[in-house]
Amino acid sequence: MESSPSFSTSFSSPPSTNPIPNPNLDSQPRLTVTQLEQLKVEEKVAEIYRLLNGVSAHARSLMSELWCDKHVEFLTRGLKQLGPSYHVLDANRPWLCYWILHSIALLGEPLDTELENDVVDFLSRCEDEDGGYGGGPGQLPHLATTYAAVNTLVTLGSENALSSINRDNIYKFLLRMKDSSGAFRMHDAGEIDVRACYTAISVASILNILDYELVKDVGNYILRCQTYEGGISGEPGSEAHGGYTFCGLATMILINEADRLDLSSLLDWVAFRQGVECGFQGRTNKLVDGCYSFWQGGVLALMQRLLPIVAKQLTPSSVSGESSLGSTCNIKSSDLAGQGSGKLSDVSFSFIKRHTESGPLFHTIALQQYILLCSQVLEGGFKDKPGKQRDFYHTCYCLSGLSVSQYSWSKDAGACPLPTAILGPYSNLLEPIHPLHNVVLDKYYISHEFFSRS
């Protein structure tokens, strides 16, 4: 803590020379850098919304239109050729494949067969001979790029793409990344955090290789990361964060332990992250960012199916000592060890099949308004916020958040929403996603069937 020299100066000065405090000066608040930036963002967003409200209904509809052709053009161009400024992402090339191809799939655009084969060939060269995918050919295998590569191949969905994945080697890689704490390392001698837990468990689940050895003590680690605010941090003792909260909650659902979290406080924390701009912030007292349309909106989409558990957590047990918590998907604990008929990999499939009686837990039209008016770039792509530049990362997660918000009124996964759930023309409707893995739902079903054969 910094010292306050003004105290010693005033107390050592003679009373007659002490300046008289000016109440007007004292009452002026001193704004932090973040607060000043927040005011700038609010003004930019308010200017956009004032423009929207001052035009005719037809003009408002045009302003709220999703410019699909421009986005596809931007994305396809990036898949074929990137400029020299992208050299800093050399270790993230599977991510670039995922961000771009997932965005194209959300827009319902088919991919050229030759281009698809090129992607499969490239990712095969990123696969390490001992399991896992690196950021590029010959690079160190890493959980994050393994997740990106697997999600890309699932998004492609062809026999060629899915059969290119060496599941046995990936399983061995995941076991090597398993730490004695129960969590996972991102790579050999790498960091341990909730992101590593999610990428490992999501990959294992979607490939139908999730078992007790991988799951053991993961839940205990994530529980230690839930903060006093209700959100989840990257590691124990850190600040709650939207990305880590999604990763933590999704992981707990996939391992069938979501009921161990304090879901009520988690729900409160995420719901209050939707701000006056209509988009989501990632942390308390931080600026809005288009990517949290998915990271926070996705959490609330998951929470819709967990509300019965929230209700049980808030209801005192009728019998002393009896737990009021219910399991996420009704898979018996004996099945964790492979002793029952259910499988952990079936949790993801069962979860998305659950009917929900709840409406959305956030203002879905407001979020769509922020994405379409404040993040969409008319030349193609999406950006963080007004004043920022477009990129493939924000394009992917803005579109994912847009899909989540459009389908949040649907009681069953993938059911077509009513026109009132869509901001702008109904042609804005995107493909639905599986919110646990963030892949297009139809592609998930194809991969689930493919990997369930063996």
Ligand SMILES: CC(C)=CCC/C(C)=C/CC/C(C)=C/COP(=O)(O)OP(=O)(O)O
Contents of the next structure:
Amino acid sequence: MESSPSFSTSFSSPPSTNPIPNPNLDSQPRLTVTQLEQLKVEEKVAEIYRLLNGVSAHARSLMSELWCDKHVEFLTRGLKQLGPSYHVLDANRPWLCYWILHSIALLGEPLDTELENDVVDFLSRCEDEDGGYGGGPGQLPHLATTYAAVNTLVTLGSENALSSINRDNIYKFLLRMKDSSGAFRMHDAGEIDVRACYTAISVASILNILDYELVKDVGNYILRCQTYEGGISGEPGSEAHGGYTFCGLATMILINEADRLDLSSLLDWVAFRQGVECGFQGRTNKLVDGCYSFWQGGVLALMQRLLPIVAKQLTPSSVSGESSLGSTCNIKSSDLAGQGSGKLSDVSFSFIKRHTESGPLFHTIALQQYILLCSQVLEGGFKDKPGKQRDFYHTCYCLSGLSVSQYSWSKDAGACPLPTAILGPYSNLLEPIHPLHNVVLDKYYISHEFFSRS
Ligand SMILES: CC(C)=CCC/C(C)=C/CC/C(C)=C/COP(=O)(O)OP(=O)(O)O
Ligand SMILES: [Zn+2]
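Next, report the structure of the form predicted together with this ligand; the form predicted alone has already been given.
Let us now look at the entire complex, which starts with that chain.
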């Protein structure tokens, strides 16, 4: 054996170079590429956190400040003009709109009407005449960019933005993407995966066009993607990953079938993804990354609302209660038969005992610390981890994760958190999100009202 069992090889390390000799530890077990990277990241993060030692509470609060003005400046500049290096994202332009505009909305910053109308015009030019949005004008419609475009227009929230969406055509596009297995494909003749299922169901739900035809058998596909670890993979037989776990769980909640998952093993898997760096990793034995603050933090925010069902899966009569997800998720614990593996680790069990009544399922202050001290770029924007560059994707998902962690103690969706739930000054508080769609909650309510009318 090349390495000791406790240093098991990561799935994603390239076989040709893995494991490599560790020059610093000649007589020790040899470490894999990922293990060496992990040690470096831990050291960099520890160095940052050491700065907090021995300084006053005031200084610590300043070090944890969210630099709102800098972020708004970075985001607004990006919305107006991007440098040439962004050409690689030419097929993702609705995503850029969503990442930037959702981040601005989370920061509570209004957008000027001219800029807003420019975005609505641009997205209308990305809309295919047979339904769905492409990555840019004239590009083929794709489910991911359709999700990004719809979430952007919901985030803008004006009559002009919401009425620009052709719901009949989007419905036809979604039906065309539906596979006979029940799952969805990303585009005509494209790949089938959990992302496609989530983006289709999220769009249909938010636009109030979700029906039996779209829902039929999609839950069976998601069930096939829950792995032996408890998390959810992109397709059957692959590795559990935070991004897909969010997509899979949110889909199951939106179609009212969350109780079919083994929620106790899912909870165990996701709870263990928060590491010594205080942030989350995307999968077992991989590195921390700021974007998982939302993908994994969002899963835990959803799981918090499902705890009565987790407990019911374990012991059908132990806990009773209703899910609090609101109108899009009308799961009633009384509707659910006790099912699932019936096995729950001590960790999950004590979580449930402590948190069925209140309180988050992860260390929310620690996550805020990772986001604000390790991912935040003081000139504006957020990054994956120390040593990386800022980008709009990480800015969007670090801010979304920050919002989720700030509101995780709040009993009612969006209720103002206590100061003790916020790391740094209270002015760090972001807008709350709807955790199933990742749009700002107020914007969700406006669109819900708008699309309920027709
Ligand atoms: C709505 C929507 C489209 C959601 C997408 C969800 C999402 C983020 C999926 C993750 C995809 C994936 C396998 C990343 C692994 O990358 P990596 O190997 O570079 O990263 P890792 O080492 O952190 O796993
Ligand atoms: Zn990332």
